[in-house]
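Only one chain is shown below, in structure tokens, and it's the form predicted alone.
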Amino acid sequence: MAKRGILLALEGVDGCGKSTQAELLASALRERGLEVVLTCEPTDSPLGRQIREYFQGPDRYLSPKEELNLFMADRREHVTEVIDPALAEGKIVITDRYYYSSVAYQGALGLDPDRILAQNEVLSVRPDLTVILALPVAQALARLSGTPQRARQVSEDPAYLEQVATIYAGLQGPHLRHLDASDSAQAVHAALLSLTLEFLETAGGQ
């Protein structure tokens, strides 16, 4: 039987770098060998373009509770389209955002964050690492404005943002690591290889 991957989550407000990051790390893990599926949520499917054009459009008119139904259900293919089966191959999946995001964004709209949390554990592949990348708010958006070209999304409150930041920072596990993303890109992008080679030795032949 294969041995079974090795599951990254990147994690963080919107305008941290997780998307820059996960794909710089997918590619130094690929120069050293290591076969990567690098992945996001919102997926590319029909169900997570959905999200994506209504988190683009002018009004926030779900519930909160109708925000966190759209996000489980396009996770839950996820899991069993892509991540699952990356996994049983012996892969590293590398995913810019997970149910982390769900308990940050969707906790900072007023929903239980614990609660949330077990929902989605139970329905999703537990992170073997998750790394949230961690900026100042202000710092974010500044890094979100100067982005030629890119639509502003409903969810780029400043004050929001603020309760989804404060969410990230209080969680803690022995899963969990918390990275300081306000130097260049090259700098964030040597920690998290760094972190992310030690884990991969601790996790055992990766």
Ligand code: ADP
Contents of the next structure:
Amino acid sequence: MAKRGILLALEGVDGCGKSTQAELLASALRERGLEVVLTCEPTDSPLGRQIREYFQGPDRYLSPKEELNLFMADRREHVTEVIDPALAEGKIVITDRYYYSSVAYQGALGLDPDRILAQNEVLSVRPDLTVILALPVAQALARLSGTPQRARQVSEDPAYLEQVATIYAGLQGPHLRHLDASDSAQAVHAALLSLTLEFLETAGGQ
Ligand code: ADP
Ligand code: MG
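Can you give me the structure for the form predicted in complex with adenosine-5'-diphosphate (ADP), which would complement the form predicted alone we have just seen?
To see the whole picture, the full complex is given below, headed by that same chain.
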């Protein structure tokens, strides 16, 4: 039987550089001959697309619980359709956002972060490594405002994102790392790659 793959999750507030780093990391690992599946949440499924449309819409009218349920339904499908099969084939899966996003974003709306985490740990595969890209909210929003053609999201309220960032900053666990994301994309990439390679080496000779 093939060796089970590795699940890496990138997390952090909007604009911290997750998508940029996910691409750079996937390319660097592929250059080293590793098989990588790059994926994201919300997913590209019909449900994932509905979630994106909602966050690009004018109002955030769903209750925190309803939002959480939508994300969890999308995640359940993500795990079943994409993540689990790739891991079973021994691949490295990099997901741009995963369940710590629910912990931070719906936690910042008043739901209990510990409870969100517990619910998600039951429903989803646990990531082998989660890297939270740490960046002050003002800098993250400045990066986003410099991104052409990008629709603003209803979740991008600075005060709200401060609460999201606070929850992210307080997260701890054996498979959780906080990485300073304030440097250039290449410098952050170098740090993320070295952290990842070190992890892969110690992850049971994967
Ligand atoms: P996220 O996926 O976390 O929302 P992105 O990767 O889309 O963040 O990055 C947001 C914007 O900031 C993009 O325009 C991207 O090109 C830019 N960016 C990403 N990383 C950096 C960095 N280290 N320094 C400056 N700008 C960056
Ligand atoms: Mg992104």
